[in-house]
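Here we start with a single chain on its own, the form predicted alone, put down as structure tokens.
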Amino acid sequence: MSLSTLNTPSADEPARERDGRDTAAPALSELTTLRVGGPVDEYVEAESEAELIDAVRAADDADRPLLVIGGGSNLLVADEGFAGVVVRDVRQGLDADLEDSCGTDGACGGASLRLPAGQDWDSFVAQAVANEWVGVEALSGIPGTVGAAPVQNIGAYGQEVSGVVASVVTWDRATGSRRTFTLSELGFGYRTSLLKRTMRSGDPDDPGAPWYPTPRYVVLEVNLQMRLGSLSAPVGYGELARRLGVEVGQRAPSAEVREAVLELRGGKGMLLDGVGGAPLGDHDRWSAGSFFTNPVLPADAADELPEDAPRFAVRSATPESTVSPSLGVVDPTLVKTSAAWLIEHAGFTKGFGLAGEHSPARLSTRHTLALTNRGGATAADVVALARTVRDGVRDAFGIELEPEPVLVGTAL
């Protein structure tokens, strides 16, 4: 097995400390955007698909806990660390097959793209916009990797990745074989998918369930189908439409959409250091992005919220075409509201911390939905803040906020 791994001993230095930890492995605080989390037993970087499969299979065969990571932007790992194998997919690149012929209706062909799971997401979005591949421009600035995108069904500003996914190639840890899921099989929903649900659901037909903290199906490759054109998919979010000077449902130049989204995200502290010109060392960016998902409520439950509470239509995650899932069919029985609104109206202001301005973990000074590390926070500090916010919203509105990051070795 040829692996790029950091647990090989040197000639004059033992590879492991007395507690069995890998002395060469980085701590999880070095691998996650929250910058908290303790040491790991073993750390492997996979530079090919074969190396990734070998590392996953070796951990499973040895019955060792497994944590597969990409950009580390959706993780909160305990201060005690991870007593198992951490595998990071570092593959980059893409293969594109383009069909650029145009029909009499003015619609042009598309781009069929094949990307390794380790590919940096925002670098891909920048390339897509530059090449006029339509359908991910509003997903600019989201940290993480391509492989994590369909697991979470990432979305922002009216787009979701489900709008361009054609299929996902995975490694099935239960059967020890590759398995490909088509769009219709992936079970996309708001910030969820079949892949993600295997981490939590106890499937009676799957003796290995639940698979946690790594799904049963480890993403190897993502295949996307994207329209060609200089104009974006229909803009599906009011704030973005206003910034662009268009109506919801209209299109705008994709490059302008990307620029506007980066500006909006930057103003909310939702960009990593250096992305979109974001300055270095800004602790509002030491976060996992949005820490809580926006609650999706039965319509009658949403009617019990205050009149000024935001209400958003819940639309099909799988669009009727590949332009954008944000304009799909509305489900009249469900309403989505704003987690940030609930947090603020439960009494938690921007910059809130359990010990005031000296708190090591605080809500972002720009956006109440981000829990931030002010430079010396531990995972326990972040968890304590998250619990306080969750409990405050539940007491005020009877709504239980759900964390968006994967919590490893800890819980709210």
Ligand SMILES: Cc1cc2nc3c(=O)[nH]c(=O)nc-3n(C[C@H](O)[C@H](O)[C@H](O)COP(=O)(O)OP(=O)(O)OC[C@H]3O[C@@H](n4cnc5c(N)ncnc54)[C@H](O)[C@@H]3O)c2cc1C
The other form holds:
Amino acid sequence: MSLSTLNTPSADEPARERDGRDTAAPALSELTTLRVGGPVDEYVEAESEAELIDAVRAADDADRPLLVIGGGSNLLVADEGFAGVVVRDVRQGLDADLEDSCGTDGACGGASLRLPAGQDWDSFVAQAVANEWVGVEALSGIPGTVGAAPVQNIGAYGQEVSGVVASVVTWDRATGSRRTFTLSELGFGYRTSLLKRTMRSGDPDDPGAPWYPTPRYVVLEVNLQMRLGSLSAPVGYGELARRLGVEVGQRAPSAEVREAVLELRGGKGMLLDGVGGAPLGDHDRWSAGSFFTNPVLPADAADELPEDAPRFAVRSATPESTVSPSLGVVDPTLVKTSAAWLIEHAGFTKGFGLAGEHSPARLSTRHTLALTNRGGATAADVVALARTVRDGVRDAFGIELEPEPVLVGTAL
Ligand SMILES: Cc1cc2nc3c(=O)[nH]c(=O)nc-3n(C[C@H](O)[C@H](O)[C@H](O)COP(=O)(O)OP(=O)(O)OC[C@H]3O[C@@H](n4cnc5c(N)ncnc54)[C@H](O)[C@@H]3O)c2cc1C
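Starting from the form predicted alone above, please write out the structure of the form predicted in complex with this ligand.
First the chain shown before, then all remaining chains and molecules of the complex.
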């Protein structure tokens, strides 16, 4: 275990502990992709599952706030920092069990994969495409870890990780034991899951208690079940289908899907700084991705939107099904609209900042849905911008945008 703790200051390390904070620990601005956030009390890097469990258990036993962190790509942490323990799982790797024979019914086997929570998500996607494991190619370029992927059910370009999850092995902080959830138990929805919902207790008097900002269930390992083949899952997103020259619902070579997605994402600044050969210092990429989720409205409320507002069917992958959610079951009572469209039509243009073009926090110059750090932003700058955008959309359309990242020590 690589530890940077409060418990071990020595005479020759007088600066290690100051005001109850471990000065040797990285600040949250170094651990998150928005690059804001203050110091932490204690930072632990777990190199094995036992170390991860030990660190989580120690924090919970001592009643200390706990932030299990992956790539820090879905977090906005206050400038005051985190007065607790930050634990990062640094395990990488993958166990694969392949069954590639085809039965008389024409159905072929698949890949059963076991990945530690700390595994980098996009390196895994690259490996999956290279090995012809189908179902995550459209999720190329999403930063972060495998362990966090099912927490908010990552999704993009017509795919969601719920389409390939077989089960998730967790550490239950309430009972102090391992617990495995199968697909049907994980309660996946649009950018949510049972895991994410357990961050909050549901107690109106104390909505943050007792687990936030980490779920009750800490992901230890994720098991995926994927089809084998060189062609992708059916393409479920119009913009991607057009780029590939196929119809929505058709398949394309997975390697081409990955390449097209990375190009589309690059054009929108929705990749991490430096990824894909791009030069470092692209501040459009200093973000937490989409800052607001696309609002899902009752169908009659969506009727009130201007005629040209985007309207998408709300579909869900059924628990039994591993098809792309874009091809799942349509719920006729709900309509999803576009948060980016609402923001733009409420008057916020690309690059908008509270103090013009020199604002430290601004909307990305390539995508209105990303709030970005132009180099010297604080968390307070990002929060002020987010509030202004949220309030502007509410005033223009009566719709309350909800933040997608997990907010730590701050709120909109
Ligand atoms: C440029 C950019 C583009 C993005 N594009 C997309 C996109 O297209 N689609 C999408 O869905 N998201 C997108 N995101 C958001 C983000 O990448 C995903 O949500 C990702 O899954 C977060 O992973 P992480 O490891 O960085 O999680 P973190 O940000 O480190 O943590 C997020 C939350 O997950 C919890 N968590 C982390 N690890 C575990 C674990 N092992 N067990 C339990 N809880 C855990 C944390 O406690 C925290 O509450 C984007 C972000 C960026 C910066």
